[in-house]
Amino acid sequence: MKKVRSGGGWPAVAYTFRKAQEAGGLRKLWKAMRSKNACKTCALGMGGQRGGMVNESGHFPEVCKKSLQAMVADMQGGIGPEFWKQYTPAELKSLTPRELENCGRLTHPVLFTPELKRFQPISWDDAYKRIVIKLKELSADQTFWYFSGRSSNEAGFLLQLFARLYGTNNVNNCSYYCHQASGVGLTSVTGSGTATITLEDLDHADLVFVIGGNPASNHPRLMRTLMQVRRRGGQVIVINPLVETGMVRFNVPSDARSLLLGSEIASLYVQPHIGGDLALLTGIAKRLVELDAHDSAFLQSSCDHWWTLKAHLLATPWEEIVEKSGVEATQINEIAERYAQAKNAIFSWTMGITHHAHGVQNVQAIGNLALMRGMVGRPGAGLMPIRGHSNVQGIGSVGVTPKLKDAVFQRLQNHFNVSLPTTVGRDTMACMEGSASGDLKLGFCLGGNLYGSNPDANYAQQAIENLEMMVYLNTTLNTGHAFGLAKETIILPVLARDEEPQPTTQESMFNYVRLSDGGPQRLAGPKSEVEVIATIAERALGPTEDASASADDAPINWKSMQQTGKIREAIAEVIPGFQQIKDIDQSKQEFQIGGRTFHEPKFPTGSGRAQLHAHELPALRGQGADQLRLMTIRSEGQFNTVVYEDYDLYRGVERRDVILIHPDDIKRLGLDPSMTVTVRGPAGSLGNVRLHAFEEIRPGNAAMYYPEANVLVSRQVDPDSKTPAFKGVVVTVEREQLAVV
């Protein structure tokens, strides 16, 4: 497959028309995309009350392939009863992630047991009864509750409330496997775990760092902003072991000039080794001190631990920095000099930073760099983790975490006049380990693909199979429904965001709360997430045994909590900064959460000052003669675990069963591109893999597609955030005897 020379452009326009045809025509897709609902994919904050394809600043049109793909998937026809007669779990396992997604919308509850040997449609009432019976059989801490970032604030708040009143703090969301290191790292720096800027701040930046990310594929709407930075004469410094086509050049379809002529994105592209980011960031900071380009007044007036950090930087040898980063001192100097000249710099990053055993330290090191020049605590500059799921941040804000913040804990107890559990809850990996050991018996998943999100895929499958029951709430099929089967597995079909019968809310990565109006239900059968959760909670916790009791006698009237407005009233009382959510469906006034944007150097830390951190540099792994450092990556036609297209247009890769290796490494390892290979990692091996010679990756490193490559990745996590190390996986590649057909 020929690799394109630029991201976006006419291929993206043509793709839009193809997806429109799949959805039943351009007019039908246009109407769906323009509905007043927050975008279903990334957290850049599109849609809402200004209408679809509009960003938080009011710019129109803002649309990308990811949002089109998600919308068209939700516009598929339904899966009928005959499907379950045709496909056994073994046959589902033979389907690719893309094929599973394209089977259609889930429309009725289904049950799997080993005795049935397949999924069988059941009634909603039967599904509820089975779940409630199992919940009443178990103790609360034998269960865990997992949340996807595509659900609403209302569903997230309601389910975590149900879980805690049931008696457990085993409550966690998908951020533990992606941006938890950002939240923990940022909290340790600024006192807040989210972006320190607004979307408008990007309009004033003259330098944007994009570190360990590929927004051209994964967050395409950000490319317009980067294009505008370059047009203003600003710079974009990209740091990534792999040169991504769209980060070099991008044709923004919504801008005529860019569409026709193209736009240069990266003004400087730097390729460290996978795992070399901390050393590189330390080197840039060290060079700033040597250049006397740091803001001494700000560091002394607004930061703690400056003298400790300065001494550590000066004592760190350049030889160590160069060796452990893979970047020459001359290039580190160039980065530092460009940063020193910037007036307003913004630092952005994605999972290339967080998916490491030292992910929190990576984020802290980025914080150090920003603070060293006073680029936090004023307009036009700051820190910006580029989050994936469109409401992953909101799910965390409304209480989906094992340990609630003290203020939320007290407000929740007082508002509902209840006592909440104080046991130590399990993070996501700990829940998988508890499932494998038999300590946990039931899992309840609000959206997402827990199996597909896990490292060590074989272990994840075994852990889920060890459960007595797994409950999934989903709109379409995914690999978890094939490989993540407990002794009893129930899939409940739920509505997409733009089909909800009542308004819901979502939070963008800029701390902006948007209102989604919902819309007409496309297919008969699926139910609202809020209705499903409230119904199960009422049956499990409500006064069902005493005939004289009423719902009003219970601490919470779960039937009333089927109303999203009622849930928002509770959120307004319980979650700091969310007071305006109470009347948002009436006022239509979307809002930014207070206390998270720092336009003044005042921080919610113990001292009121930002915190600097010194780090020992980790050894660069995978330097053996036969070893490579591997990172898992997403393709251009993919969103998280959901695969919409098997080909990867921007990298010129036709299929997903490949390993991307530099030609020098293919020669060094004595590999033959005509042969398939077996890739061996710390958790397992993957055979029948095709070699793809890829000059754009730094020699000594390799890349494979997620989630297929998860079988190689160990369960090692960052000790501070519990985020798995999907990057920097040491692998070996062995020749097989069969030639590629």
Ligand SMILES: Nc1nc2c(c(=O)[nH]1)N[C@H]1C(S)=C(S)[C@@H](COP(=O)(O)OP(=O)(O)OC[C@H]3O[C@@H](n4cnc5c(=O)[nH]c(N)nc54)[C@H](O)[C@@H]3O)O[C@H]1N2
Second form
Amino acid sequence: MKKVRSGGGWPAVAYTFRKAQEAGGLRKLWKAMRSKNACKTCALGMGGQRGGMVNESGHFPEVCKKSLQAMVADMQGGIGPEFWKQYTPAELKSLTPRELENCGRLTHPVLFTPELKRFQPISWDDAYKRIVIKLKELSADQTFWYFSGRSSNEAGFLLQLFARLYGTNNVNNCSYYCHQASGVGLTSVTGSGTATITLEDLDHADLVFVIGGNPASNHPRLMRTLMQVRRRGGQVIVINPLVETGMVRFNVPSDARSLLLGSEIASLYVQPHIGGDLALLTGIAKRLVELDAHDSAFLQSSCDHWWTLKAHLLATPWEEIVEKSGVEATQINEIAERYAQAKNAIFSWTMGITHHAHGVQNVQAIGNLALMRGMVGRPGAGLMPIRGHSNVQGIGSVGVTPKLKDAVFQRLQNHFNVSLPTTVGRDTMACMEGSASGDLKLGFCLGGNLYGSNPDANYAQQAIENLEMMVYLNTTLNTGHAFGLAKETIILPVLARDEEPQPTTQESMFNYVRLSDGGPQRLAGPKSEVEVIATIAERALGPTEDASASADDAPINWKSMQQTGKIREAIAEVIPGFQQIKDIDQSKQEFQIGGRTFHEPKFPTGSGRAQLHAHELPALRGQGADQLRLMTIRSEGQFNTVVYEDYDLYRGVERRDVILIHPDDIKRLGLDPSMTVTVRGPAGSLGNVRLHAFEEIRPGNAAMYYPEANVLVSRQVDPDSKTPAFKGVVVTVEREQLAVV
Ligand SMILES: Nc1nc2c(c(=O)[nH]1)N[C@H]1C(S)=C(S)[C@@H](COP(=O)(O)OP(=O)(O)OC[C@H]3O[C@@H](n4cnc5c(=O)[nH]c(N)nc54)[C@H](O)[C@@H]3O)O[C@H]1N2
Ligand SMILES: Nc1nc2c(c(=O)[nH]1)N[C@H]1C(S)=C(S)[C@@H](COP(=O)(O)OP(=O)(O)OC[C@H]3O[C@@H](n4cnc5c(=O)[nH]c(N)nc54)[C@H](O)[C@@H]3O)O[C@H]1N2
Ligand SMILES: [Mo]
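Having seen the form predicted on its own, can you show the form predicted in complex with the ligand?
Every component of the complex follows; first up is the chain already shown.
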């Protein structure tokens, strides 16, 4: 496959037309894309009341391939009852993630038990009954509740409320496998777990760091912003072991000049080793001190622990920094000098930073660097984790975490006049371990693909198989429905947000809350998420039919909670900064959540000052003669465990069963490019893998595609965020036989 020399551009435009055909014509797709609903893909956020493809600054058109893919997938036909006669779970297992997604939209509740041998369509009533019987049979702490980040604030709030009143805090979301290290890290730095800036602040930056991320593929709409930084004469410094084509050059489709001529993105591209960021960030900080380019006045007036950090930086030897980061001192100096000259710097990062056993420390080190030049607590500068799922941040805000913030806990109890459990809830990995050990017996997943997103895929499969019941609320089929089967598995089909009968809300990574109008149901069968949750809650916790108590005596009238407006009333009362959500469906006023953007150097920490952190540098792993450091990453053609295309356009890779490896390593390891290899990792091995000679990756490091590579990844998590080290996998590679060409 010929590698493209730039990201975006005409291929992206041509793709739009191809996708339009699949969706039944450009007009139909256009109408769907312009409807007043928040975009379904990443958390950069667009759409809502200003109409689809508009960002919060009002810019139009904002387009990306991902949003088209997600929309077209939801516009597919339905899976009919005959499908389930045809496909047994064994046959579903043989389908690729792409084939599973292309089976169509889920339309019937289905039940699987090993005795039935296949999924069988059942009525909604039957499905509810089975779930409720099981919930009544079990004790609450034998259950767990996993949420992906696509569902609305209303569905998220309602389900966590139900789980807690049922009696458990085993409530968590995909963030534990994603940006949890950012949330934990940022909270320890500023007292707040999200971005410190708004979208508008980006318009004033003259330096943007992009660390451990590939927004050209994964957040394409950020590319316009990066292009504008360069046009203003600003700089973009990319830190990534892999040279991502789209981060070097990108043709922004919504900008005529850029579309035709292309735009240079990175002004400096730095390639550390995988896991070398903490050493590199420490090196830049040390150099800033040596250059006397730090802001002593700010550090003393607005930060705690400066003297400890300074002493630590001065005591850390350059040899150690260079060895552990893989970056030469001259290049570290170059970065520090450019940063020293910046007036407004913004630090952005994604999974290359969080998917490590020292993910939180990485985030804290980014915080140090920003604070050292007073880049947090004023307009135009700050910290920006680039979030994943379109509403993952909202799901977290409305209480989908094992432990509620103290204020939320109190207000929730007061608002509903209930008492909530105070047990320590389980994070996502702890839920997998509890399932494997038999402590947990029922899982309930609001969206997502818990099996597919887990490290150590074999273990994840066994853990879920060990459960007595698994309930999935999904829009389409995924590998979890083939491999993640409990003794009784129920899949409930739900509506996508632009098909909801009532308005819902979502929160972007800039803490901006959008209102989605919903829209007509595309297919008969799926139900609204809130309707499903409220019905189960009512049947499980509401007054029983023969009891004398009326619905009014129950602390919560679950039936009324089928109204999203009613749920928003509660969110407005309970979640700090969300007061305006109460009448958003009337006012149509989308809003910025209060108390999270820092344009003044005052922080909600104990001392009111930002916190600096000093860390020992972790050893650079995978240095053995036969070893490689492996990152497991996304291709351009997938959204998480959902694969839309097997090829990876910008990296020029045609298939997914490959390991991207530098030609020097192919030689060093005595491999033959015409042979397939077995890759061995800490959790397992994967055979029949093809070598893809890849000049763009730093030698000593390699890349494979997630979720397929998850059989290799160990369950080791960052102790502070409980996030697996999806990018810090040490592997060996062995020759197999000649590949069949
Ligand atoms: N097209 C598309 N868009 C998406 C998604 C998708 O699957 N597909 N998923 C969404 C979600 S949930 C998320 S969380 C985001 C993910 O967005 P990203 O974080 O951009 O996605 P990853 O593929 O995990 O890629 C991580 C990047 O980090 C680099 N990297 C790996 N290890 C290291 C390291 O140790 N240090 C440094 N500095 N860099 C490293 C890799 O080379 C790669 O460029 O995207 C969101 N948007
Ligand atoms: N090795 C490795 N593993 C990883 C990662 C990695 O980089 N490497 N990345 C991690 C990251 S960042 C993340 S976020 C997780 C992803 O973990 P998840 O969020 O659990 O997984 P997704 O693949 O995004 O879930 C896709 C499914 O969501 C369902 N869906 C889509 N829209 C809706 C909706 O509106 N409502 C409902 N109810 N369902 C819907 C569809 O059925 C679809 O099959 O994976 C993690 N795992
Ligand atoms: Mo994510």
